[in-house]
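Below, in structure tokens: the form predicted alone, a single chain.
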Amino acid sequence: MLSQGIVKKVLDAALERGAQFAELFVEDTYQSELTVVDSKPAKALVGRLKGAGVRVFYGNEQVYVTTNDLSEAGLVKAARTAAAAKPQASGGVTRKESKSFTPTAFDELHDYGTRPWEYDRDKKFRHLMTMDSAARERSSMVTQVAPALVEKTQRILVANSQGVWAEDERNYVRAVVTVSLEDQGERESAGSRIGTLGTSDWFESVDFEDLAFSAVDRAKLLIHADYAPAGEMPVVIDNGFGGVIFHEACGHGLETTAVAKNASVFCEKMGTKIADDCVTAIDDGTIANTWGSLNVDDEGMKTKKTVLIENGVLKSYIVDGMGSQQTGFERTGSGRRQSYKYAPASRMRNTFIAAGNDTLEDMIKDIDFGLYAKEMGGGSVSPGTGDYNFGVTEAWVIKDGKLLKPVKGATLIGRGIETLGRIKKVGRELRLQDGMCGSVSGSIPTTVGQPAIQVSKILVGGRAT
């Protein structure tokens, strides 16, 4: 992308007013989104994003400046703007120079093939039409189908004054479909998606019909279902996207973005018991061709596997560079950002509760009356407290140890650290699910996941009976 000579000039300019650390992040990103509406091609958006960000540290404070001008003069100007943002200390400054660069060594974890611009666009629209026609053939109640294919290739360079030099390419592909149904005045919608860290040839392995069928079948199941009962009760949360509750209600609280500000319920709990022995939670950036994986993070550190909770004991936070400086905890290769427009922050990668020893059937048999949350939806979380409210897109009433009937309108309401402590059984079948996570450094690809878990008590929002 840039020569080491130019990058050194940029970093030295960023250090000229006494900053202790300087970093340059450069990216060149290709993005594509294709959609179909009313069984016709509707949108073909293709874009290119190029730019750079210069970051400097003054103690535990940071300054970040971005630019679209990738010329030497433009980058040096941005660096000097960042350097000048902090008033000089009285008595002058001690100016540092950046160190010689050493490339970050890593083995390529991921298999990449045909890049988005190399894959036939007509074929992509045929994939979209397959989802559209499959959904409509599945049920006469289908009123609308909205399939989409999303692709992204991001090339980055990270270099800093400590001698880090890291270049990487990340490729993301995703297929999404949402369906709407109507019958006898009742309406319901549902969606399915699948994504990977990979290239467009991955589409050849996707069963687009099955993706559409699963969305239609879920909507059909619920269109005439009763509303969920309300009250506090045991809940079994199934694998896959069920892990969104841990991600949102606990994972964000483990990021040093919150911990450094003493804005997390997990502050001062390192090494203490916060969950049952059956709970082990992991944040792993090294899983090949998995949506939230990386070779190196957006600070140029080689990614790694981080055990957050081991047999119920808090073992690690999720730590970026500034978070490490502020808290003293070792970095975990978790500095991430949406694009050059954002400074990096501590963020999750592939975050999941590890497999246990129980079966889904046994968890359900244990419960006299409760809820089985088969598919989770979106929700809201207060990061400081971990208080959450999540919708359940497919739920079943459990009665006398058996699934009684599907219900709709269920929400799970609780506090992350309390729910974590109430997990009593963890299943054997771990499943991961791609998602997007928003925080202070933008929206980034992350994976959530878990086996099925049994929680002894959660407040379920529904309709009182």
Second form
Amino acid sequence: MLSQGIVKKVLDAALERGAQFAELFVEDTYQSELTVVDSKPAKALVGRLKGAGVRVFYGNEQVYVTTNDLSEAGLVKAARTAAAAKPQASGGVTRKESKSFTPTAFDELHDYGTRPWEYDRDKKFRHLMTMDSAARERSSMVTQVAPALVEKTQRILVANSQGVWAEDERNYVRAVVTVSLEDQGERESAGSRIGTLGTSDWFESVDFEDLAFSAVDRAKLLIHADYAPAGEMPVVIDNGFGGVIFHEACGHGLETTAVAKNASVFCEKMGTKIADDCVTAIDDGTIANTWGSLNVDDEGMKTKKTVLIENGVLKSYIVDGMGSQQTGFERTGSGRRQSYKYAPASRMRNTFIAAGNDTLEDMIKDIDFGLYAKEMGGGSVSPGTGDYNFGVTEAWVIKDGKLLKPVKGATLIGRGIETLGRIKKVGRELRLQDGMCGSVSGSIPTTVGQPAIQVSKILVGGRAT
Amino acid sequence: MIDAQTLESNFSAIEDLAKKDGAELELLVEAGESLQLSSIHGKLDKFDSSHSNVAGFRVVLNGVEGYCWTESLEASDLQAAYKEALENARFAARGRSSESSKIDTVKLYSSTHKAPEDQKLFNDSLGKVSIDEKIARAHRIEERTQKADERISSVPYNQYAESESEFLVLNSKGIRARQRRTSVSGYAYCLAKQADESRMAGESFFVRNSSDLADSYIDDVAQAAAAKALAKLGAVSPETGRYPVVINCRVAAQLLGVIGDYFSAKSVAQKTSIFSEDMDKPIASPLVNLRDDPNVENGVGNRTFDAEGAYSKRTDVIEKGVLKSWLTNSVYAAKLKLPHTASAVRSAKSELGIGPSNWVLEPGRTSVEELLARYPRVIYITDFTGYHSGFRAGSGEFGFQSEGELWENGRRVKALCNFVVAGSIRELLMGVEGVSSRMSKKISNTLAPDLLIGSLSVAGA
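Having seen the form predicted alone, please provide the structure of the form predicted together with the partner chain.
Next comes the full complex, this chain leading.
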């Protein structure tokens, strides 16, 4: 993307006021979003993101400057702007020079094929229309279908003053469908999605009809359903996107972005028991062609598999470069960002609870009255307190060890560290699901996952009578 | 920031290409510079400076739109983006019958209206404050919040931010519209700790002129953030049941942002608004009056023109509880034969949509204290969390993680946490029994008073 000579000049300019570390991140990204609404193409939006970010460290203080100007002069100007922002307390000027570059060695972990601009647009249109017509044929209650295909190819270069030089390409493709239903004055909507770290030829393997069916079936199930009960009760959370509970309730609190600020309930917990023996949790960037995977992170470090919690004991935080410097923990290849517009931060990749020994049936059989969360929606957390919330998109009441009826409007809330301690059973069937995670360094692809889990008590925000 | 002359010349060359292609053309350009600073333990935690340009084409070919954006304003890159947008318009024309084409034909906006008075959203104050002073302000936000009380353990989320931005719309029907803006904003979110308990709360600010940001202003923000966090200490979960609820004005303003899309003509056309069949019908209590107002004094969302270059104006959407108007852009005004409210929104990277300048839910004449004393037992909601996960737009139902206070006979009894307030937007709007005279702070483009709702579901311990 840029010659080593130009990059060296940029890094040296960034170091000229005495910074201890300088980094250049350059990005060239193609992205496309095609949608159908009212059974007709509605949006055809293509864009090209191209720019760079220069980051310097003065001790534990970080300066980040971005620019669209990728000329040598433009980049050097950005580097000098970063250098000039030197904090007053950071001492005198001891000018350093960047080291010569050594490319980060890695095996390409992922198979890529047809890039989005090479894939036949007629085929994309047919995929969209397949979702549209499948949804409409599935139920006469369907009033609207909004399918979308999202594709992204991101080429990056990360180089730093310690001699790191890493270039990589990441391809993301995703199919999404949202349906709206109406019947006897009641309205309901639901969505389904599937995505991968891969190229557009992956669409050939997607069952678009099934994707549309699952959205319609869920909306049909809920449209006349009663409201979820309200109050504290045992909850069984099914596999796949159920893993969002670990992502929000615990994962964000394990990022050094929160730990270094002493804004996490997991500070000072390293090596201690924070969950039942049945809980082992992993953050793994190396799984081939999986939504949250990488080859190298956005700081140029080869990605890896990190065991966060092993048999209930906290084993690792999620650590980026600045987080490592601030906390003393080793980097985990987890420095990530949405684009050059953001400085990298410690972020999750593919994060999941490992498979255990229990069955879903046994977990439900145990419960006199509770909730089965079959499909989870999104959620959020305040890492400082660990307070989290999730929407449940498909829930069932459990009564006397059996599923009684589907219910709508369930929200789960609680405090992450408490909920983690209340996971009493972990199922055998691990499933992963793609998602988008928003935090300090923007919105990035992350995978969540788990087998089914049984939590002894969560507050369910349904409807009080 | 934008070299308007060069841009006009490049646009003119592409207009010639578009004429040959039989296409119409709209170009939206955004340029900006921004600075974000934050402080942790007296050290600079973040110093992010960015400079960006984005140009987004909207091409209309035979009544069908295609889009493309690029971050380069070079002539060759703009031409390439135009060609891609043209291809996208061709793509979007697929599968359209001649019948549907007649209904859905899109035309670019054109106008001979005179420009209203400039809103003075831009000033040169940012350049008059030194970088050292800006960094000092970031440190001051953290330090003064931290020192507000010994129980404030940290201020993990704080920011001082400023930006200058420029927004241009040019189209092949002769529209030329330009708006510049300046803003200075920030926040402090702090943790209050007592024994094993920790609670977080924050306060934000927004001004247009950097010189307005006096030390006392930062002090007020710091004190307010700390006071809110401290007020949460000792909170307990309420008993599950139905309660009269007063929604704090800041929370009501946030809710308004969540439901605002229901009043867009695009949502009506796409059958995603829960109010699509309710024009001229009561959808709220008679105490509810909602307007889109581009001229609020010091309003965050003030604008002179919308994203198509149409001059902005006030639209009364709900009057005494009755739905009176949808917000429209020129496309949906034509499609649904509705008045054009000049409510187009679009960033250079997005498609044309519809959105407000400032949503204003009008205040009443009652004090918030009177609202809290209206019933013997009232839950006062100070925070809703999880707007995206707790709101189901398709049905209009919600269940939000909440924090608040229990009030009995007009007196605060205790802080509350760990509960979910649930209901439907219809139930909430129809259930408004009181509207305070106090309005939320101008920190976003939604403004609201405190609302008393007669009864909502509360799920607690």
